[in-house]
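This document opens with one chain alone, in structure tokens, the form predicted on its own.
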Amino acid sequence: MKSAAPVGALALIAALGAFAALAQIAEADRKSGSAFMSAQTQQMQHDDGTNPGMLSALDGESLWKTKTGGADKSCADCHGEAQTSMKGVAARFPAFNEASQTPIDLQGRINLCRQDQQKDTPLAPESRDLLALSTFIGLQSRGMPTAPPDDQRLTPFRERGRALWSQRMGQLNFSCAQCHEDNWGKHLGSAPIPQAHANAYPIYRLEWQGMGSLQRRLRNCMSGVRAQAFPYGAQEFIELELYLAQRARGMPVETPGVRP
């Protein structure tokens, strides 16, 4: 999803905003964000030797094996080898959390384990360690289909995420759907508009020169339409993530993705 647009693109954004959101993208027409990248950036993602996100995955592997907290336990002490126990896990998040009776994303699940099982303080949003663990766990699902849970308890939350996706917001009075469903493949300035499928997070973004979560990308989009961004961890973001997971159902996980 696009971040704040350059001034030269604001007129185009306003023009696009004049159109109402149309139907969802047909399954046969769905494309990963990687399909809209240059060949050079695609090659960077596909080659583990040049994908900068793999450095975060390596950090995550080290953290997976590191004992921490009052319980002096590592992730591996409970889950064993991540290559086996975490295979397919990231593809199934967000998921319903019994304790809170609300959905939780993968980073939230990591912090719950850290707090409840390791007796340690939660990792801060967008912190290097939280992104590293998320990337390492996500890597274990790479190539597997995005598979959001078929759990009826998630339905009302997912529907709120769907509504937020289509809701106009900000000074530009623009919705996610107007950009990424009605106008994908067009350009804002020199940048192509992707379909915004969330199947590659955490990603390494060249603009950021570092890793970032899906929530960071969503906050960028909200800033782009001049809206007040929700705080990290907000229920609205989890609900939007739920809808985006459903929207990307069956698309292969690409973590760690690389984007411009």
Given for the second form:
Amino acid sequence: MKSAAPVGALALIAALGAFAALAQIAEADRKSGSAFMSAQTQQMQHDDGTNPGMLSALDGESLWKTKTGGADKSCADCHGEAQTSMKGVAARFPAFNEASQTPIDLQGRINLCRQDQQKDTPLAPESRDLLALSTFIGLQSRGMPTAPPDDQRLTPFRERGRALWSQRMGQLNFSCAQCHEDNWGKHLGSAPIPQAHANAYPIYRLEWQGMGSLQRRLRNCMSGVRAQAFPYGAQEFIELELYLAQRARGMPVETPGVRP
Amino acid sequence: MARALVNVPTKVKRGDVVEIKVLISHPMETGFRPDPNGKFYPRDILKSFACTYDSEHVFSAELFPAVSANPFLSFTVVATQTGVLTFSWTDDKDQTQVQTAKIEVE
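Switch from the form predicted on its own to the form predicted in complex with the partner chain and give that structure.
Entire complex below, previous chain first.
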């Protein structure tokens, strides 16, 4: 029997049509992922009484005040009220980390404090607590423009992210740009293809019945084209995140987003 | 156990029909979902939910495995007097959690 895989791949290529040369989305045409959702899902995100991401933010708020680790310190012991100290912080991550001389994302930054300052074990990727803290910190930037730092040291990493973005990958041999730049607004099965702006993460995804990070979303896109997804925390993901932040510069942060 | 977001209008007029919204954090594990080794994750759901207005029972619901994670309930009550709304929900282990909200009627 013939395997169904090549047929699926052909159907996908046919559905997306012939690819034009990679065109960057003009600033005036940029749309947040929430613009592609049904009115009901948008409503669910916009009302804090119905957005399930707010439950994660509440969890994050109590973790923020919980003493832990060998240092027996809470985040609040050093950073005070997150409403002031963390305002705008998530909007400028990933950022350059002096100690490692590499860029780190918000989750990485939280785990650095957890290890170096609280003297505790790092929180696992996608764990409830790490997502909750990131959501709570992300919420403090809600409504503020995405503001990647103008830091020269980030440039080579961001450029590698840009190269990855346009590199074909997986058995289906698609690049991120082919879907998200050349074919946004079209459908892949029943799902509209968004422009892939990362301004609402972590998100509550209805399909997951739970919260997930940007890296979880990116791993989904990679397995979607049958590529071997990078492991959580991989340098390649941080580089892609840097490039995504650059593309979304100025777009308002929506954390916690809701996605279908 | 679970935390919840309760949304009750704080100041209302006597006789108003007010909407109450409750979002409860809960995995609602159906018992039918296999883990990576093919064994089923044990069922863990909220079975019931109730709301009283002062001591009067005004709303209740039974929940089943088909209900999504983090159940969202919305219902209306007639604002009769200033008082306390008490929400309670019970899980498979018969553990009940309670949360209250004040409603002020002018």
